[in-house]
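Take a look at this single chain in structure tokens; it is the form predicted on its own.
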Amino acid sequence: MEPRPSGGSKPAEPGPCLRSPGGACQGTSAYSLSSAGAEPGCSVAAVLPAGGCGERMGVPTPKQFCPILERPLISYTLQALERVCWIKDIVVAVTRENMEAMDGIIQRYQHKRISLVESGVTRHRSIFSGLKALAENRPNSKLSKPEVVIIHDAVRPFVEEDVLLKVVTAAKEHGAAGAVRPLVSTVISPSADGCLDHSLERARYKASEMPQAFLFDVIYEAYQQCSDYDLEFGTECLQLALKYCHTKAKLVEGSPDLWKVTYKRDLYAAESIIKERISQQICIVMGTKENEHVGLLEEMLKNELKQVNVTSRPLCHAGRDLQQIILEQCYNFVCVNVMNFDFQETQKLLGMLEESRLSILYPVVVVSVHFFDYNSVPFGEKMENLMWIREFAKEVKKRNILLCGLLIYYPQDELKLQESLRQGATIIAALIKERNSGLVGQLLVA
């Protein structure tokens, strides 16, 4: 099947573009590159078998479809791959009936350089479809044939670049490389009469992970010759390379974020691991520079979360500190109302959110912030100005932006102020932590 080509032929990042200050074009990967700068220094594309279908998950969708935050796992790994601009091409196999909402993922979240081919019945009849696609150079097709092709799993969706980059270095010199783990569990042969016959010694053994990269033509080569056998039953590509082209891999220590999701519990963890990675990082942003309760709630904030960086900015018509900070992926924003009850800065903030289509590969949160000095205007009033934070919470989570209220008494008594500012970061480390769409549009009460 000739592959087909989605999400635009131009080299990109993922997710929208975001003009800096400058006028630059920024795209919005989620992370830094541990080796930014760095490149292999030959032609590199990259092949995902995604036509599983997940029968230890245990679910009806296949796990590469499964959500996480209300988007699909396979979206995480093509966008943890086209961070790395020196990956020219990357090709997609999936199945025929999942085809068109394959390219719907590639459509809504702005994947580049993907193509889609059909896959196989089994994974390396799925892989070999890939390679074929890069080998054959069809009239008008953007594929051409690498020097290095990584081949990674779907749901494996947290690779860094540090890794790629040492396992096609490695392919490069080699010929094939694979990353690897030690074992965890120790690996025993159970006998016919299902007693133990006997065990490996755990630390002469290693777990093979993914990614792996090889000399494109040693790889497509393998391919060629291997056995129905080989294509119906086998699982390692290393194995291939070694039995067919009688080339030995090379095998780079892996980090410990390579496991691949294979049970439903894995989908639990996975969303755990994003939640934290998002939340490293919250901008408060106000009406004005001098409070002296926002600057408290900074510090409460900064206790209750002690490895996040919290930063403050005003909010002010040019907007240019708080773009540069949409810019550096942050994703959970403390919006303060001070001196009124309406949603004036909150819906500026919105509106800032919603032009720089940040919220397309991760949800944001917004808290909207209000202090309430209850001697100085009936409780009913402002309560009821308050209420319209349902109305906006209801349009914005249409673009994926969480959006809660948290109402501050603001008493005389210092102690008591220090206190509600205390349960109020308590709160919203909350919200930012957990991300529970459940409460948008809720006002809760410190």
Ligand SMILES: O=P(O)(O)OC[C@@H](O)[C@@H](O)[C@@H](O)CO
The other form holds:
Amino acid sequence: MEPRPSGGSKPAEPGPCLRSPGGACQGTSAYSLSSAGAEPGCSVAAVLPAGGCGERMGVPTPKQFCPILERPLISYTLQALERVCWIKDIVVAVTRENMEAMDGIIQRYQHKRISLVESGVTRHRSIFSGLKALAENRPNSKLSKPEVVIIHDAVRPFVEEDVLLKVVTAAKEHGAAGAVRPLVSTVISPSADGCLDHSLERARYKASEMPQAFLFDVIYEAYQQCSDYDLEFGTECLQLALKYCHTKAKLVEGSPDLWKVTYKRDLYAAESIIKERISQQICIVMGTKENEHVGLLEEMLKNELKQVNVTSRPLCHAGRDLQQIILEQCYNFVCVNVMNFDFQETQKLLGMLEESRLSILYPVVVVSVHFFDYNSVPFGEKMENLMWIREFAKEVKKRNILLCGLLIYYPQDELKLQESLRQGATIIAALIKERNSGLVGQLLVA
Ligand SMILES: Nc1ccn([C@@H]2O[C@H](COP(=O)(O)OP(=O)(O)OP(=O)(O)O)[C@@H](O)[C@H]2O)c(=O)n1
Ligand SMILES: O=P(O)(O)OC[C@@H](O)[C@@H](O)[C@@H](O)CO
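Which structure goes with the form predicted in complex with the named molecule, now that we have seen the form predicted on its own?
The complete assembly is shown below, putting the previous chain first.
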């Protein structure tokens, strides 16, 4: 099947074009925050085998399409590779029946530089299919043969630029390179009768992970020479380079995050890691005037969320700063309304967030905080206003924005105030950490 550019495999601006509040399209995007600095100095493409059925996951959906925070797993891996601006093409091998679904993912999450090829019945055959697409100058294919090719499982979403650069740089010098990790369990060899024959000395062995990288000609030659047996039953690309091209891969120590999503527990682990990563920044947005409520709440949040960067901005400036806030990967906003029970300020912020399209990739949490002192404000008459939160929340949920309300009692008594703010910070922290869409539109009280 011809490789099919999807979503534009030309090296266009990577990632979704985030709009500044004025609507101007910015070339910068979350994808292209490639760490400035070292590049491999050669042409690099990537092949992602994504044609498996995920049998060990034990669910009908092939695991690469299983959702994490309502977004398919493979989209996180594509995003990770797209952040690396020196990877010029990403070839994804998927089954024929999943092509349309894959196209839809690429369009929805605005992935760039992607070309699709048909996968094979084994992982090696899928990889070979991707390599062929790069090797052969096929008509209307925008792909060209790279000097170095990265091979990376589509179900390993946590790959960073540094290890990609390491394996590519090592592959340029050695012909092949692959990430490795210390073994967790000891490897044993069973005898024919199912008893222990011998065990390997764990310290002398490593677990082979991904990414791997190869001089394109080395790995393509290896696959062309490869026996059917190896194509059918092999699991190690580095071994193919050694066996068929006498190329000894350089082994590169990888980080613990390089693991492969294989079992259901791995999906839960991946979701926890993603939630943790997108909960690291909170932006407190308040009305035009600065007030002590925000300062106190900011302090409480900093106490509650130790590693989290909490900043605050007046809403009137948020528009201009929003682009910067987004580029800082902030997906959590607390909109403070002091002694008012309407949602004008919160709605302004929601409008900016919707326009920025920040929530394409991750659910954005917005907590609409309303300070009140029911001694001075008859609570009942304000409840009607506050109940509007459900309607607003239902509407913005369609754009992956999770809106909740939080009433913080603001008594005159200093100690009671501290307690209310502490409780409010705890609730905000939980909403951000859990990102539970079941709480959308709820009005909580601290
Ligand atoms: N015929 C195949 C089999 C696997 N893969 C891909 O190779 C990667 C790693 O393989 P693995 O974890 O084994 O995936 P599955 O084969 O889907 O899992 P299982 O063995 O549990 O069925 C995955 O991204 C998978 O989609 C592929 O492209 N083509
Ligand atoms: O065997 P699986 O298809 O589960 O995994 C394929 C590869 O990820 C695995 O073999 C690594 O050790 C890297 O070679």
